[in-house]
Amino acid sequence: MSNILILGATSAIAKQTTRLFAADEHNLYLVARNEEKLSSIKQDMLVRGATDVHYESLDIADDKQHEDLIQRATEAMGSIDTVLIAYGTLGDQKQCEENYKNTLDELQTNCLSVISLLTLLANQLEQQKSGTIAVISSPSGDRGRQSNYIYGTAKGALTIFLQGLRNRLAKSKVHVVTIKPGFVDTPMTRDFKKGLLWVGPEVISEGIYKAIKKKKETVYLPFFWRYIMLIIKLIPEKLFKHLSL
């Protein structure tokens, strides 16, 4: 039995992953903004086998609340063994291009607030010399594209941060897992036209669960996104800048 902190617990991917943790009879601490949804998820997880479930409603992008949040989660469960950071936004690229404030909001939510949490969590797990930190990043951070380079910038910076953190924490037996889902059919992407590369959140959650259990480093989900992004990264910049991607 482990004590698991899930940040962004009401997202489609997080909910599916939490069900897998619940079936293993873990203790859960769920954090998201919508208290009504959290209450419903708590009851669902208890039915599915979770030993105990705590939750709190919080705007996780507000880094001023992070220290107290982690302290409350630690006190409620006794320790934090595994963390899944699964929140984020997919902002409007055009609005960000027109207004720096929108860009800053996207960077704060998708990168800076996550780095704030990771700094506090890394220090705590480093002291206890055990634990796993899993964070949802994105293949969009592998190369800047005109269609979503603001989002890609946030995820790219986060991925680099996680690489350094993994290197730092390895000697303390703390594992850092970078998760890069491709196209996922969730409420956040409901306005997107779906194609063959799209999968449901249950596919991603299975991959996340296995990556945490097996202490992986970086996983693309589904696996074929690793090869898609490899091809994209190999395109020469002279040609790439003319592509509509």
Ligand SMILES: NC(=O)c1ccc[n+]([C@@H]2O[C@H](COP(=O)([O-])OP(=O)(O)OC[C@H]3O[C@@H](n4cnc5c(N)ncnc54)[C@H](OP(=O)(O)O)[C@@H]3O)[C@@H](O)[C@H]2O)c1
The other form holds:
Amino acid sequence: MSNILILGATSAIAKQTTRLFAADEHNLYLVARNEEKLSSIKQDMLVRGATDVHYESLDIADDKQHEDLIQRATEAMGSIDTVLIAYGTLGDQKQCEENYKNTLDELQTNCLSVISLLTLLANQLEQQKSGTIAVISSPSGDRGRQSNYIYGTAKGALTIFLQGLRNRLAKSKVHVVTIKPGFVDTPMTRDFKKGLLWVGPEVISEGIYKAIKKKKETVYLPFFWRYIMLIIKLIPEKLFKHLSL
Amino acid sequence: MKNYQSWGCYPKVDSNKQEVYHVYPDSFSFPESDKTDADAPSFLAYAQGRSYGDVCMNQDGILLDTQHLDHFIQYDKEKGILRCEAGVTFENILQLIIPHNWFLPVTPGTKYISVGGAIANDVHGKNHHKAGTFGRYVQKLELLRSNGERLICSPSENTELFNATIGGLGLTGLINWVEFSLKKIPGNKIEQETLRFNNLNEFFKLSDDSDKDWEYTVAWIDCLANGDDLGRGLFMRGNHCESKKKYKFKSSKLSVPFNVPGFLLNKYTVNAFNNVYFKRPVKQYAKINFDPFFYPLDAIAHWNRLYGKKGFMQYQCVIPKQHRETAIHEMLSIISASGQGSFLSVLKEFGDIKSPGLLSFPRQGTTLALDFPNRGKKTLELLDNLDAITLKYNGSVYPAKDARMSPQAFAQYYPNWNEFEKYIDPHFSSDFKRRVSGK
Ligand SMILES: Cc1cc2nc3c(=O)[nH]c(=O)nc-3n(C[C@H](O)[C@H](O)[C@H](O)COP(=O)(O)OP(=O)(O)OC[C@H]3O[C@@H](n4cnc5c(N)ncnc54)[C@H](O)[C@@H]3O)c2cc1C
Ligand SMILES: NC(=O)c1ccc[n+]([C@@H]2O[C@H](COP(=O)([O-])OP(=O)(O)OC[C@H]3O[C@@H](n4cnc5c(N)ncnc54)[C@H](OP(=O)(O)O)[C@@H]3O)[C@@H](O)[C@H]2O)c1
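Output block for the form predicted together with this ligand, input the form predicted on its own:
Below is the entire complex, every chain and molecule, led by the chain shown above.
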């Protein structure tokens, strides 16, 4: 049994992943904004076998709250062994192009606030000399594309940050895993036209669960996105800049 | 964008034009509109879309997608009582309860349906003769009406509305959560016997003989066989039994990724399939996992795409016991002569256990269910001819599988409709309702 902190617990991907953890009888601390959803998720996790479930409603993008949040979670569970960071917003690329304020908000939610949390959590787990940090980034951070480079910038920076952190924490036996899901059918992507490459959140959650158990470093989910992104990264910039991706 | 089709993909729906709301636990409220306005768009819950026809469609109105109502609420492992939100699927439930030797009290031939859908169509399974319908096990449910009221309905509270909601085709409001009782089992395996029968009389005899000692009975029939072979098939019966191993759930590995050209499914290929299927050596006794026993079709995701773009229709009727030989014989004769049947044809005896549902389909007698690839007018005519037989013998047809019965036929099949209408939520409707009731 261990103590797991889930940030963005109402996300479709996080909820499915938490269900897998619940069946293993862990303690859970769930954070997101929507209180009603959190309360039904809590009941669901208890039925599925979680030992103890706490939740709180919080705007996690607000980094002033982070120290208190981590203290509350640590006190409630006794310690933090695993953290899954899953919150995020897809943002509106067009609005960001028109107004830097929007870009700043996107970067704050998807990158800077995560870095703020990870700064605190890394120190705590480093001292503890154990634990797992799992963060959902995105293949969008592998190469900038006109359709969503603000989101891509945030996730790309996050990916680099996690690389550095993994390198730093290796000697303290803290495991850092970067998760890069492809197209996932969730509320975030509700209005997208879905094709063959799309999968449900339950597919991604199994990948996350395994990546944490097997101490993977970076996982593309499903695995084939690694190859899709490899090809995309190999296209020469001279050509790439003319593509409508 | 999700594709809001029914399982038969007939009638076809233009998903781009379909208005949809996503329902979340608790927070859902109906949009403020002038509630007295008769022209205000109507609502209908849409869950897993495993209904074959238009009971799950509402093209002129708004669909309430219940996929996010997927939380368990309470589970009494000792007594076997589960409370969950209405969008939870039978698959989710089995994963939770099988390890504790509980099972669904009643299950249809697929586990990819929701609890809400199971109630709205008051589904039946291979144990109808022993257990009746799913609705009998519902102890309580919460119904959200379009005026914002949340009503707890049970056999003792808001009883009429409860009875109308069981088998109520989604028309009495949105079911939010459900509490129902589970069935204790000795383990996750099934002992199964498979017996060949050469004609209908042999089927009825086998079925009558098996009713007492076998919890589950069902038969597959070769609907293209004729002459002496008419009504031949395989009879399957099973009981739960122990197993030494824990059951591991697997998601279906095989999938039909796109619509198969419709012409591949014709009387020659189906005939060949049926012949091979009937004549293949069958193991008379086998101990198998519950999954292939109850849900053989779930092994291939999207098998409905085998019928091509035009989709298919199912016809499921029930014929009262006293007419079963004559009526089923007449039906199989015209189906075989038409050459239109398909490989999925099922025959089963329903028992006399009554459901609380006001509009429930199952009643004592023989139920016949067959798939027909949609060949337009030819298919519709054949199904009308089948209806003529069902009507003649005072039978009924299952709305969950229907996309074409006439208002006249419906009125005879469901004499309780007038009584039922009192409980319909004034702002709920479906394509099915408008088709069979004209309003
Ligand atoms: C392979 C296969 C085998 C089948 N075998 C059987 C069988 O053996 N026996 C049997 O009885 N049926 C059988 N069926 C039919 C199926 O069980 C029913 O159509 C079932 O109702 C489908 O449930 P669903 O969750 O997909 O609901 P949908 O098809 O999405 O909706 C069905 C109805 O339920 C209503 N509904 C759904 N959720 C709610 C809610 N929360 N509140 C109010 N109304 C709601 C809808 O409005 C609609 O009227 C089978 C179907 C398939 C595809
Ligand atoms: N879906 C995809 O195709 C895809 C692909 C690659 C990566 N991802 C990433 O996967 C993660 C999960 O996304 P998802 O697809 O599961 O989407 P989702 O269901 O929409 O989840 C996003 C969650 O983030 C939470 N959130 C957003 N801003 C927040 C804030 N300021 N404070 C607290 N919580 C906040 C929301 O919860 P509340 O509303 O309750 O606050 C919401 O539940 C995200 O990081 C996303 O970028 C998704």
